[in-house]
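Take a look at this single chain, the form predicted on its own, given in structure tokens.
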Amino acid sequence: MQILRFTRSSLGKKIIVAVTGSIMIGFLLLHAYGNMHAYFGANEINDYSTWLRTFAEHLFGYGGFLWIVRVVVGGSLIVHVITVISLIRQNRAARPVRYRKTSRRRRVIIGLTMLFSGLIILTFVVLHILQFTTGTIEPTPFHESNGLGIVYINLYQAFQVWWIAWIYIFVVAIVAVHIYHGAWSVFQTFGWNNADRNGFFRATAATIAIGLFLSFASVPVTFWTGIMPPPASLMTESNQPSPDATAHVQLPQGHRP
């Protein structure tokens, strides 16, 4: 009962959300290490996608600990969302008198953007596994060897189309504002900030969201204007495809000029 009350009250509900924050900016972190291994070549990061399916295999079975940590993150970033709803409907009715002061509707202002942000966050979240994870949707080819995902030549098609790369980088942009905002208050709900450490604060959230912004955009950036070599690259002397990759395939209409 206690925790009940605990997790019904104000103080309670901002630490879910600042516990469910923190671990989503921590799969982040982890997620945008990952995409760096792009930048290595086909095999480093389709090696890495295979790796992370056998993890603990010999404890949880095959892409089992994977599906353990999407479960635990896909859950945090739903209880986040309901939680910020809850507490700001919980906020409104302890004030229902307009705000007048200007801090007061300025914590409104950044209250109700990171709601709509979280909310765009999250239907993103599920497009983007299922294009690039079960392949359900197609807005190009899904190319797949034994079940897997090849990730190199998905992501390579995925982002000749112009308006692909361009929504993910709007979306990465949104995450990189939410998560400055949303890692500031964590070291405020913790009670960590004072005037002698909140200058530290703020530029460790500011790193921490420019920094993610620019490895998740770099992505679409680089696949989009060349830098990163095609799939067809990869092919042997020959003319046999390497392990990692496929034949060459036709670009979908809409690609980069």
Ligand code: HEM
Second form
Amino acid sequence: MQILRFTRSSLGKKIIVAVTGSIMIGFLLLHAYGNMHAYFGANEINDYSTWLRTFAEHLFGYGGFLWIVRVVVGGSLIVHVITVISLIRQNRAARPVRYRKTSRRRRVIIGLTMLFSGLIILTFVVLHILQFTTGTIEPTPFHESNGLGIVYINLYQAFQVWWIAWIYIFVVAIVAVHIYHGAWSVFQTFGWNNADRNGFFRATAATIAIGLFLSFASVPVTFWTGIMPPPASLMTESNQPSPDATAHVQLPQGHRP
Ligand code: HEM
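Having seen the form predicted on its own, I'd like the form predicted together with ligand HEM now, please.
Expanding to the full complex; the earlier chain stays at the top.
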């Protein structure tokens, strides 16, 4: 009962938003780290993708560990969104509190920024999974082998297309803004902020946000600008990129090499 009362209170909801947000930030830090394997070659990132599915296989079975992560992160996302909606409703219904005019305007702007950036991120996550994990939407051909994504070739082909690369750069910038404000409000929710520590907390929030932006955005940038080489399977015998490597949409729809 006490737990129910807690989750219905404004503070309880803020803590739920903060905890689920922190879980997702943790996921993003690990995801950004995982993406960095691409810089060590196609085998590295492909092996990392396999490792995600075979980790602790003796305990959870094939892909079991990844499914636990999916349930925790997906569950956090759902609870985060539902609780944010409930907080917004609760705040609207509450007796309007008098803020100074500038402070109120600032809060409204931040609230709207969080809401719209959240909606964009939510849409992106759905499309992103459908593109890179399931291959359901194929603006570029999706490659998989025995159920395992051949990650490097998928990244390479996707980010040869300028608008896909730019959408990713744009969205990860939005993710960074969302995380900056989110991380800062986590510190406020837990009451850790005070004049002495605020500088440190703001710097920490900015470091996480900028670090995530740079590491995520570097992937589309380096593939699109040709810094990252085409995968071996797209090279001809003379070691030149084959036509498939640059004419990405040429493979028939639904092609699964
Ligand atoms: C440029 C940035 C990004 C790149 C290059 C990228 C790349 C990828 C790739 C290649 C996969 C499939 C991995 C595999 O099957 O082994 C994946 C999965 C995923 N990504 Fe990203 N990602 C990026 C940004 C993001 C962001 C910003 C989010 C969340 C806001 C995100 C959330 C996810 C999720 C939830 C999955 C599904 C994991 C699973 O269930 O297997 N990604 N990403």
